[in-house]
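Take a look at this one chain, the form predicted on its own, written out in structure tokens.
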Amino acid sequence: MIFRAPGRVNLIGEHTDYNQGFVLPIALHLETRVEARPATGGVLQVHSASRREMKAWAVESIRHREPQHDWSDYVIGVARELIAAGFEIPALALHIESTIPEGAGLSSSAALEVATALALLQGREFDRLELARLCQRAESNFVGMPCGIMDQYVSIFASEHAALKIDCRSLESESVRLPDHVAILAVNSMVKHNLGQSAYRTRVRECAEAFRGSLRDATLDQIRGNKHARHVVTENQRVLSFVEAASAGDLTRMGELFLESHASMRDDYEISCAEIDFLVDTAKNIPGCYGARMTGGGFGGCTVNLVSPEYVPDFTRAILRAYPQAQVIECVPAGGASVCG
């Protein structure tokens, strides 16, 4: 069988998540494939396409495997997970594809989680916002990003042809119909600096840190001061507010709104980085263009592009001048995780 989960590309709402805010993502037409064979031996075998390489557990031993800090931990922290959930780990060989850009913030890391739990599964029944918190919790507690749930939970709930507006709080969510004249537009600026990693543990840290509670909670008065703090309120806000022209049919202010919260990304949050700056700064003077952010963890990967539908080969024509590593690619909002086969 094979059993497939979409990346996805956040159109707003950054380093929220793990604030108990909002966030609006869109799941795309990139994905990764797990195709799941019996095997035998009471073994775990596990193959890599994009990364050509093999690996092999004994089924008995992966409670009590530690992190490799390689790729296939994000294999052995989900099976940890569900064997801490009750279920038993079969014997199977898995080929793993994948289409998602590693590094390129459009959760390739979520994707495969998810990708893998359906497939350790094998048909099992489990509650699925019981599955995105476990292969959160994966992530989180096996390979050591303390991220959100945004990433899993959108792979799993996206719907076709709508964004999905998440109250990580209460985990309630809602389809958001975007206006059918637009285009969206990831630009992959084919760069991931290493400060990224770091700085993403330091800024969960720093949000946990600076108010009683959840910065959810919290208004600017209560934060005066904290440059990184009034990211994620104002952030929160933004999101509230792109929903809001979105259902309007608003395109000027939904642009807008993509560059108030760059700036806030690159001014109080501080996590972008020049290449994404350029990219952004480049994009919002291109004809056709309403608005360019980063988006993702921060220091690298892809800038979101609102773009009149006429106008995208213009577009991509001139990104690809100013900036002729970067890879264009069209975000048509896709369903969640699913069977193929």
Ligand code: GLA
Contents of the next structure:
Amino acid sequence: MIFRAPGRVNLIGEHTDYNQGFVLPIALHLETRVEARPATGGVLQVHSASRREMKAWAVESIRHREPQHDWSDYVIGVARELIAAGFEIPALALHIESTIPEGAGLSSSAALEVATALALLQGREFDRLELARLCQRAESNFVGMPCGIMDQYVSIFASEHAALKIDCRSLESESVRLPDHVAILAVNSMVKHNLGQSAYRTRVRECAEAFRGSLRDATLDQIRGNKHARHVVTENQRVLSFVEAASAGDLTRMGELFLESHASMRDDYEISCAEIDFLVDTAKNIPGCYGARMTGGGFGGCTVNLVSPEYVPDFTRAILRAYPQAQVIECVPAGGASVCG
Ligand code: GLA
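Output block for the form predicted in complex with this ligand, input the form predicted on its own:
Up next: the whole complex, starting with the chain shown before.
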């Protein structure tokens, strides 16, 4: 059987998920596929096509494994969480393939976790929300990245042709239709600063310390003087305003909110970098572009851009002229994880 799980691009609501706030991602057609075949000898065997590497572990030993700080941590992290949840890991040979660029902020890790979890479950019943939480735990407990729930959640629950507004407190979500007359383009800066993981961890800690309770409930008055907390409070409001603007088909307002979100990540939350700022500044001056912002954890990765469809070829050319190493990816909202044969 083959199981697939998509990557994502977050439209707006950055670093709000671990503050119990709102996010608005879409799933991508870029995805990770895990093919599972029965194996013998009580062994879990995993082959990564992109790494051209094969690893194998005795199923019995999985609960005692230590992180190796490579791609296999996602697989073992998920397997260990499934064991902790009472599931037995079958002897399987897994083959992993992915079209999601790694380290681009498009959630290749969450897609790998979700597709692996489905493959290890082999069609056995499992609550989908619990599955999202389990994959999030795998990433924070075993991989060591204390992420929020957005990436795993959207990889499981996304619906085609719509964005997903997730309330990261209640963990409820709703589909948000985007105006028809707009293209969503991700522009990969190809930059991946090592700073990412440690800065992420620092921001998570700072946010927890900034306010008694969660920043979801804070007002600007209550966190005055703390610019990192201010980003979270204003960003949450921007998600709600963006959803309103999208429902009204107000592309100009949606674009403004993108630019405000980027300025807030750059100046208040301090998670942007020169290459990304350059891409956003370039994009906003290209005809047909409503707005641009960094998407994902920060310090590199991709920008996301709202562009009038007839301007897509010109926009792409202008970006590549200004920043030749960029990769432009057209994003059409895809459906969540599934079995595909
Ligand atoms: C990473 C994390 C998410 C979220 C974003 C920032 O993608 O995995 O949980 O915090 O960064 O919005």
